[in-house]
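In the block that follows, a single chain appears as structure tokens, in the form predicted on its own.
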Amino acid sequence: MNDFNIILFLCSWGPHPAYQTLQDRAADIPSEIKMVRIPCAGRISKALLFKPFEMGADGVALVGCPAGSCRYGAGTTNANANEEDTRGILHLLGLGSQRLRLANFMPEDADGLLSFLRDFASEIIRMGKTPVSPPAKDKALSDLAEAARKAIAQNNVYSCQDCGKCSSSCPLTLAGKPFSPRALAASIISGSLSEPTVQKDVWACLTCGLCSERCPSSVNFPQFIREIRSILKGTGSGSAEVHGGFLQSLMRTMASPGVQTRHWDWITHEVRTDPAAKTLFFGGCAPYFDIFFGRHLGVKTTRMITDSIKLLNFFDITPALLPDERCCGHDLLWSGDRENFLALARLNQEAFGSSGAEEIIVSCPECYRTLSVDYPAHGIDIPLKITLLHDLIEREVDKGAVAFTPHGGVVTFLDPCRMRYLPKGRELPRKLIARLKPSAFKEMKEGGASSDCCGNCAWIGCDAFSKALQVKRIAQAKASGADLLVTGCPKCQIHMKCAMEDPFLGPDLTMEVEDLTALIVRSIHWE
């Protein structure tokens, strides 16, 4: 029995008539190919190109019209860009970029199309079955009301005093969105979880934690929302995943045990690593972010990783790297996909345990929070010391003999949500910035202890209000008088860059954005 599965996305205009000709002739089209008719090859986004691979497809062919013949003008150009980027992702995942192929045919070229399909099917069979297992399905709960009651009790939601301090501090509410944490909590307590408006607000919450910080009753609202999302996942409730759900698909794919990523293929020789080292550096998802967002935003979040390793090298630390490093699972957990988060966490637990390392250095605040807090909370024990890079830098600098070339500019800092609530999470970045001796450090309005979110979390719920929040944060940074906005999280940088693409306010929002590690690595030196 043939068990290969190849998805063919076929444009309705040029190649589909050619395909119909093959069918009329009863041509021997490879049986492994499953055809999906589409309006234009350029309409198949990176998320749609990648989705079949998440579900276990062995190959994907995207067939459109030759350049100059696209009915929609830019279809061929868009298809070329999306195919190239998705191939890059497949390479990093270790699946093989050859599993995706783009071709273009006119209606009269039926023989050329048949030759392409046969050649591609042969190539996929030669490569073998995909190592990706279809992701675990969300478990449907028989009693949603009871599950919700447990989430309410575990997170102290019954203690809500309806005082309104949560709503008065919520960034989304202040951005004008008709959203209230206390109203949402009250609706769920009253048994209205199945109401569409309630479910919509569950997915809208940024889980930034400002509401919980202000709550006099210590209601853990972010964790409560996370639990409710997990409950709703089993009902098939839409999770408002942005970018077509691409980033969640990517992470669920990495939860397959058979996947052996090539996570570090991009790393340059300017950094030193040692596979036998007792210190392991965990880099995070920046390589995937750069491919996915690179054309649109020009982000270079991999610089954060390279600069982090350079700083370790500066302190004579030559770290090991996991060749097949996977995502930490932060976004799966916070978007309610607990089953696949746990599958990914267990794979990471095994990889860390067998690495021979004694300490993990992490530069991404979301990775640090996930490994040090969320893994243990879900019964995933990591028998290694987990250290945030900023802590290591401060510790090493305190030993002396280290100096910094003064930065000279005026800077401000955007606090990552997952760092603000960690010990020294607010103070440490500012202490490091002070060591760089800028001309001035200007705290932006709603900065520090009252710092707002960058507008999105876990790649869900991005809308006009979260975009307004991003625009507001940049406006506040510029209003502070700073000429440089410093971040400590790759996603904050991506979201700030995205806000600068505003077609109306773009010129007024243009501002230099830099990661803190980049500033440090450029100025640190031995005395």
Contents of the next structure:
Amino acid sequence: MNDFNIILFLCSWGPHPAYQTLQDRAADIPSEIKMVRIPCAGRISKALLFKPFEMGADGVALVGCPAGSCRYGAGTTNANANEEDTRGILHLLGLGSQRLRLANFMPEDADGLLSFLRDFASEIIRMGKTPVSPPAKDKALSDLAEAARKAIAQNNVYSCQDCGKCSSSCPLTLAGKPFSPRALAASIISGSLSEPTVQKDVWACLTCGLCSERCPSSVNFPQFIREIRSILKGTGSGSAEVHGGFLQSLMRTMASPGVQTRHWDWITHEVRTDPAAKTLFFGGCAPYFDIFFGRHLGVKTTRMITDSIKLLNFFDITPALLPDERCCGHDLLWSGDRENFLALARLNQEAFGSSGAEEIIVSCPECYRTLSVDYPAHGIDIPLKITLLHDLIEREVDKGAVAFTPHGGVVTFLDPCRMRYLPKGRELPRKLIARLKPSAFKEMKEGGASSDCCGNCAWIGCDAFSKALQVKRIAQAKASGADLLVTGCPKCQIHMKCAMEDPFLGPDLTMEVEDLTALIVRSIHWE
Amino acid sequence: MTQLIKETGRYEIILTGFGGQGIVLAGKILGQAAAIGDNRESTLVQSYGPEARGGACSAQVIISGKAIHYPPVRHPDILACMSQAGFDKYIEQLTAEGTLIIDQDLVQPHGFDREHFSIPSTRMAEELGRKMMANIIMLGFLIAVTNAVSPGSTRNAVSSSVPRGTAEKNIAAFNKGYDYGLAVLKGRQKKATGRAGAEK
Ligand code: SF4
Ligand code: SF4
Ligand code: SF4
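Output the form predicted together with the partner chain next; the form predicted on its own has already been displayed.
Entire complex below, previous chain first.
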């Protein structure tokens, strides 16, 4: 009996001839191994290395050429980096980093390759089956037109007056993209949803909601787009996932009930936690982001988590952490994967319920919105009080006896889209910043009420116009006279830092970016 | 952080300020909370005669587990000052271990070199939109830092003593002072253990 699946990515140049030798010899290659021939080990991105795990593979071997013998030069180095990062991700997910192995062989080393494959297969069998159950296949809807009609009706889209206010506030349109919310709405109403150009626009929208805020007919555009995306999902319409779909794969993997993450393993002893506490802290996906983007952007979004817990500790709150915390599902929901979003939401609901806690504190605005708005809207009620960390800080600081070492710099704020929609979502961060006593607070040209976003949502549809939008945003931040750009969401930070990597504009775009929690944690003290 | 209310603990308290600040009302609430809410004995002596209308005025409250035979306060354990004149007049009478509480914007504790408590009660009341509620904020603060009366009884006494329709606002003011008091105690405790900031 053999129900293990091990994927072998095998480079054509060095090791493939060795593999052929083994085949010619009818050598005893473990039958669990399914070989995929590839042009270069360095081209197997983290997304591709991870994909088999999402689909239920028990192990993945990446086999390339020894250093110095790569036909393309950098293959071995890239393969090393990708393997290391993906192993880090596998560890956080609780799948075990040993499930991925990298090796290099020259064409003549057939025996070496064989013993590597045998050794790896026996290690995987010893580790046991993967806890991941492959996600359900997207089901194509039988009646696309009827589903679209429903989405149109539910979100008030029929009442569009064609006034154009949405287009004149849409950050994508303003960045020069040939994109118009009302034209998109009109095409869907007129039944053109199956046209590729229409579908492309459906995946491009940032779901930032700026259009809806202006719309005199209360067309709920972001929610409409979300519906349409989940309708399109089953049709095979390219969902424009960025980074090879890695982030969606990651989240879908967490939707597997058997997965027991270990994504708190990195947490340091600088912070105090208590498994029996009545207050739970929900951290989100930052640890994965830091590994995935670490090499390129050098982001450190986990700092937002440690800083948040430090602030709770400062106020004598020692929170519990869910040992096998999962993603909240925000990005799956907004990229059209409702089924896996619901799977995640139910698993979270169960975990929250059995945690014994009474309150959940959330520092990421996306997680906050998802738990407090989108779960209940999908019939998933969380019986715990859900609190945004920023609210809690403001409430505690307002009690008094707490002071801040004056910040002294000139700062500006980038509103996260999922915070801006809250009733006090614009006011709250500004109030907190004022408490930090910067020498001045400058609003960006399109700040506050008309605030543009960071240029990406749910890891889909990032293109040249997103970049243009981000570049404009940073230019506005600099033009405001600020020397520090404060954000309130880990993703704003990632997308902004990404834009700063622009090889042509690079130095002109460099600006210090920091999360609000980092500023608070550094300066807060008891009077 | 706060000790339990001492069943037999005796507190002699002077609240002082100028006329119009609601000093006597605060004293009355304090005594009423102790007597009705906490089932203890209490007395109130108010002095505002010729000094009323902007002059110094005071409320002298005694709270005790036993019968009180002599209501005036000569050596308070707790002195809460909402005016400079009140401070100047009564500070000499405060016992050696007595607790001094001042409105930090109205009183300069000249010559007083022991640890004491201060709160911007008038400023806080202005921020809440009613300067008149500074007394209730002060009361909340006093109770948090001294624990002379239980906060629950005081909230009840506040609700039943203030003008009709203002109970909710006054409770909010009480809570404001009370929370500030707890925060100050917490801050002192943190500083004492060398953990004043969030980074260490
Ligand atoms: S939600 Fe944002 S990106 Fe999408 S159409 Fe509206 S304004 Fe444009
Ligand atoms: S703002 Fe609203 S009503 Fe106006 S064109 Fe856009 S969707 Fe239609
Ligand atoms: S801005 Fe950068 S990090 Fe963000 S989605 Fe686009 S490419 Fe990825």
